[in-house]
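Okay, so here's just one chain, in structure tokens, the form predicted alone.
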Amino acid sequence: MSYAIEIEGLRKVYSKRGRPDVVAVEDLNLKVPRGQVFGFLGANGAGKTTTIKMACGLVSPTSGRVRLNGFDAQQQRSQAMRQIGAVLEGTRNVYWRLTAWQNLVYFGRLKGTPDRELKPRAERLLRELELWDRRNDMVNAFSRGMQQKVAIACALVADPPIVLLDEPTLGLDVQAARTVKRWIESLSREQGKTVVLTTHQLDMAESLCDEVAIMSHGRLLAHEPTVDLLDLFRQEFYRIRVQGHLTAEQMADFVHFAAAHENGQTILTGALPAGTDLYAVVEQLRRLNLPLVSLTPTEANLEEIFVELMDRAAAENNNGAAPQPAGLSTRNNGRG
């Protein structure tokens, strides 16, 4: 299999005088197929932004490489640059003080894209992002969903094989969120591009996403096709149903379940953690006089398995342990 990004042993530590070191990514091994979709998941802090920074070559990393279609992101810089377009979160995109089209214009020209296809281009990104009747104002006089659609504008201009989009529909209304999905899904299916996506979004991600990746505290939790992922988990993942009501003090014995009440009954849906027994959940809730209606798997969606996925890390962290894969393939290494 061809690979558009490959990571290898990545790590980046920022270092301050006085302070202790952070680490921000720690041996981060990854590898993206070309043509898919993939998605970069985790809380705020668990490194996505910094690896995504080091593959664009704006941040050097402390030890390991990134290699772009084959093009190391640091020793061939100029080669790799031309293979990314980019959306990075909370930094500006673009240039303020340039109009839509300077700025498309711009970042066209510096990835070497002759005007006679650069113009066309830009015009049709424009149109869609319906930003064409604005195209010489300001870009510091727009809004910031319009300054958003610029940037994405600007990422895919020079036509990247490589597409990275930090939260990409932030600050977007709905109807221009669902331009950016159908965009993405486009990107990949129809024109063969490589998109990295994070975003919070999990529904937006379980939709467009062949693979994901979940890092917590610059580590690698899991990776796997989402549909392996959903799969893992989907036997995990129970509806219990019983005759009565849990107090609040009764739940504290069933701390890894949501409860709801309904027509007076209880309705548990929560992960069985490693090592327990359904049927010892089933037995204490028989010893708290709460008779089964019925017991079912459910189908685990993205947002519980991310849930799921950091709670275990979390609690690995607060007993001093790197977070450790949850039980996931030995894909997880990220070394193909």
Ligand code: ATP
Second form
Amino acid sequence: MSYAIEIEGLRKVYSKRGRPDVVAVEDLNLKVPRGQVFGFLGANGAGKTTTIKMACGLVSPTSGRVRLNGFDAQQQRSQAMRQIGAVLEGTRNVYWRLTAWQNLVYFGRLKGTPDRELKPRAERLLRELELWDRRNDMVNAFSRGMQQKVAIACALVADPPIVLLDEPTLGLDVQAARTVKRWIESLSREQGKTVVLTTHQLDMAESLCDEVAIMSHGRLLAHEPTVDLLDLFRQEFYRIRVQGHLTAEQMADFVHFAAAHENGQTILTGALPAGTDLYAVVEQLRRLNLPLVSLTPTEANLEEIFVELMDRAAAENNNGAAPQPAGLSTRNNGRG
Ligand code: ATP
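Target state, the form predicted in complex with the named molecule; input state, the form predicted alone:
Every component of the complex follows; first up is the chain already shown.
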């Protein structure tokens, strides 16, 4: 299989004099197949942006390497950079003292796109994002959402085969966010591009991503096709309905479950940690004199799975073990 992005043994340590080192990325191995929408997920500070910046050649790895369509991001920098367009979160992706149109033309030419291709594409992008009428206004007069739209258009104007989008819909209104989601789908499904997406909007990741990688504290926690990840947890998530109310004190015995109350009943929803016997949970409820009404395996969504994986990683971290969720393999991780 050919990969759009191959990451091998990637590590980044930020060192500043007088301050403790920050290990932002630790021994990351990851392969992203061509033509996929790939979700890169993780809590704040997990190391996603640092990884994306290393892939864009904006941050030098402490060790390890990134290849983009086979080109080494450090050693074959100019060929590698032609493979990607990127929108980075919270950074100035565009020139504020240029107009929207000038920005698109500038970034298109920077990547060597001939004007005969560049100009019609720039027009189409600006029209689709409803910025055509404002094309001759300087970007510093735009709202944050409009600046984000210009940044996305700039990333796409040279028609790169790989698109890296760090929180692409952040700050966008509903309409623009929908347009961007539609683009992401069509970039991959119709144009065969690889789109790597970091987002905290897990419903968006669930609906768009073929595969997801989840990072925690600089390490890869999971890398699975989205459907497999959802399947894997299908057997482990339960909804348990009992008659009566559980007090906050009693809930302490059910740390893996969230409780909701409805018509004098309590509904517990959550994942059973590996090695926990479902009968033990039921027995505990019986001891509390809470009659069982129903017990059903239930489908978890990506958000619930994400929270569960983060909880497990935190528990394993507290036990001093490297985070590795039970029952989960990291696949395509560059080791086989
Ligand atoms: P978020 O979801 O909040 O954007 P992230 O997963 O993208 O988070 P990074 O921005 O890659 O995470 O940060 C990873 C770690 O590296 C954090 O602890 C952060 O404080 C640290 N870090 C990032 N950039 C720098 C820098 N330039 N100098 C020092 N530390 C940094």
